[in-house]
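Shown next as structure tokens: one chain only, the form predicted alone.
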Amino acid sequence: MAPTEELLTLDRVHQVYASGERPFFAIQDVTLALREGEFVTLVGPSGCGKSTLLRIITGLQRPSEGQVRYRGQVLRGINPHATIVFQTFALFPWLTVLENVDVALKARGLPPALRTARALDLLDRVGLDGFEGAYPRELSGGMRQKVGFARAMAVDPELLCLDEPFSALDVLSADALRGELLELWTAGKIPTRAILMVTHNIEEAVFMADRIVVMQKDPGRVVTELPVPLAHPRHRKAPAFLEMVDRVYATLAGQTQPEHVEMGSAPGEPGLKRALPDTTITDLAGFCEHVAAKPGDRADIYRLAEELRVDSDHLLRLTEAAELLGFATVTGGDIALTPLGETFAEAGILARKEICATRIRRLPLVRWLLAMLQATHEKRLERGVAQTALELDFPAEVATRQLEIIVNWGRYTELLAYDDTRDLFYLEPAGNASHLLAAGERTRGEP
């Protein structure tokens, strides 16, 4: 289906959340157009606002600033021409397959006879003819998601929004359902005039989309749009396909910036605050070992996802952590280990701890928490105090997760410890972890 007139327009859309007295931008200054006949995907790291954009477009959420226009008219309230399919199946378990689709038609006020005929037609189109009387518990994950697609299409949506619709499925089911959706779309067998899909899977985006919108976080924003000039059906091993996947990865990974930019600043200091990537040091060590085994300690980032069997979001978090700790540099879609990264990859357990401790201690968030602990009389700090202080610079849920990451990294490097029973941070006694354990036991016995 060739793109024609403009269907949807986002004009300088912002989504702002307040935490205390400070606003946080989930989405900042997003301008985007979607035309009839287009299949567009939104890709980007977790926390960049992709799903928030879908909710704004469908009218489930109102933007803080900016306008959403549908066919030239400002959208107010729920968008009656759009529907959304989520990654979870969201079916009513007490209803049959036919009844689950019928629910959407009943809400539109159609008479029973027309509802049944239309529901049967839709189930036939998605390949569920014969399963009308089955209950969701009797279906595979892929079949349950097909019911979700049929129910979404029952209301004749002009715009179909998909929020990671294949991520909850096994690999084979996801591949089959992608192909079937594309067949329906390219053959014009569904009423939809455009599709907008959120995904973490870069290969999936290149396989399905006519255009890929790349987003970044802190704050969530659109950084570029990449057309996908490949005819359907697309072949995953074709050079042009692999080149496009590499290009998207290169755009998302960017290139390593100077250290002060990569690290950001500590709470209470001027400058951009950078959140720590949500990954473990153990995973990072395995990642560095894998890259170290490559010729020249260098690898194409897009190939690593398949080799390591991780999704692109996880891979990009590992890449970010390697950059942040000075273990690797990224440029042009390639990652290369630094001399320190090579040493880390080849080191034994204790040497890795020492290398990581030295690097992690320099990170602004870790340095900030260690300074707070050092300033206390007993070298311990209630988690609530750290949480409140961190929420001055991060939304509450982000602050919570950042403290969890610091606990994980701090325990690995023995820089600090955490008493889960009392929600207390402790400074790790230099050179002897057993001292900390003894101290922890003593504090647990205190009134």
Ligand code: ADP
Contents of the next structure:
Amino acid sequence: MAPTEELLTLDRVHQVYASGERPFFAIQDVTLALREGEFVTLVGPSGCGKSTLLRIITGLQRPSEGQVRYRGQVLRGINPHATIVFQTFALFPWLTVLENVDVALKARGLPPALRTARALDLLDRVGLDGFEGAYPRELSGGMRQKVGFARAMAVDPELLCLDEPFSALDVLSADALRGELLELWTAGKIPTRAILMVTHNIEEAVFMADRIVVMQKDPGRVVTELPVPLAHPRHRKAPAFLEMVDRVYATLAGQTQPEHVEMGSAPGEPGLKRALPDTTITDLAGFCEHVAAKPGDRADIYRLAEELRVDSDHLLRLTEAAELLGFATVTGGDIALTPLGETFAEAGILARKEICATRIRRLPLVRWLLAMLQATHEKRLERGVAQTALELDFPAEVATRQLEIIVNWGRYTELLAYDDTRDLFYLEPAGNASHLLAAGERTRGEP
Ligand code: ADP
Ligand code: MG
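Please give the other form, namely the form predicted in complex with this ligand, since only the form predicted alone has been shown so far.
And the full complex, kicking off with our chain again.
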């Protein structure tokens, strides 16, 4: 068997979900091959379709279009050679550690006599020797996830799919478990032929993978594949390692586009709708201040993740917000504040509010909502109306989150207000009377 034999092939796979009146491309035209002996990671912003792709690969979901082949055979139904480990592995709380692994072996049809020995061996391999009789609630998060790995391993999967397996763990447990998985894999102690792992931790991807597949959203697609030409064990502080991390960030952060592309178009207008990045203005201000403290008001994006102690997903959302508001530009993995961004970072609270208001008012989604509010007689709008309108362009939960972001940004800048008890957007009439009015209305609304 040649070491480069293709295990799994995705051939022009699409996944479309119906969303309101418009089809929503969760996955667009993904072609990908996994070969024997490979450890591949999938990275990309939240919502770019990573979990969907894993479900398609393991056969839990059939794609709208395209073909999945396993060892050259078209996959129909569940892939018997693949297993998936989720962020938090669902263990049966009423079963012991040993019994939790045993159920997987039983499901495979192994006779009882063989099962116990095999389960003990699996637990031993993931370092749970001595915990066979414990119940899940008696274990730490890291140990529970190890039971999850043991149970996944029990079916001797040729293809092990991992969906952010370390992200729910504390830093130390994650580090330990990562090291143990790599050891099992590189030393050939598990029969697994290939590993496909979703992560939003870029360092983790570079630390573990032979190849990194980078995805983007709207629509969810593969933008590039980067081989990681570093021998194990890898050293996180080595220049080649840091350079690789920098390259992945550069690919993910992209490059600042012309303004009309960055902003997208408003609901009801032709053109691509862009969702607002999920971040608060307070976080954005902290982010800009941090970059402003750097020489030349510029920084390597990958270094910021560590300095600010945020994960790459959060960091990319902050970067996107800074670009969107014209506070920063991104090129080749570097972020640089614009003169406006510098001004914002150095300004006091009131000036910041004004700068943000000027910028946020121009965003298509905000412009659209403000115009709707102006058009109503009482300058108020039920949340449900805005939600329904947004659902023509976005999936329901994205529309919900977008309105929450608009509320946060709108309140910060005082561009608009929101009554939580009555689910109403409204415009503040100028002057203090507005606050009294709002308070009075709220009291009346209460039982
Ligand atoms: P990721 O794992 O990269 O965060 P997912 O694969 O979970 O992304 O989701 C990709 C996109 O598809 C998201 O916008 C999500 O809201 C949407 N989505 C996922 N599952 C469904 C579904 N069953 N119906 C409608 N939309 C879905
Ligand atoms: Mg996911």
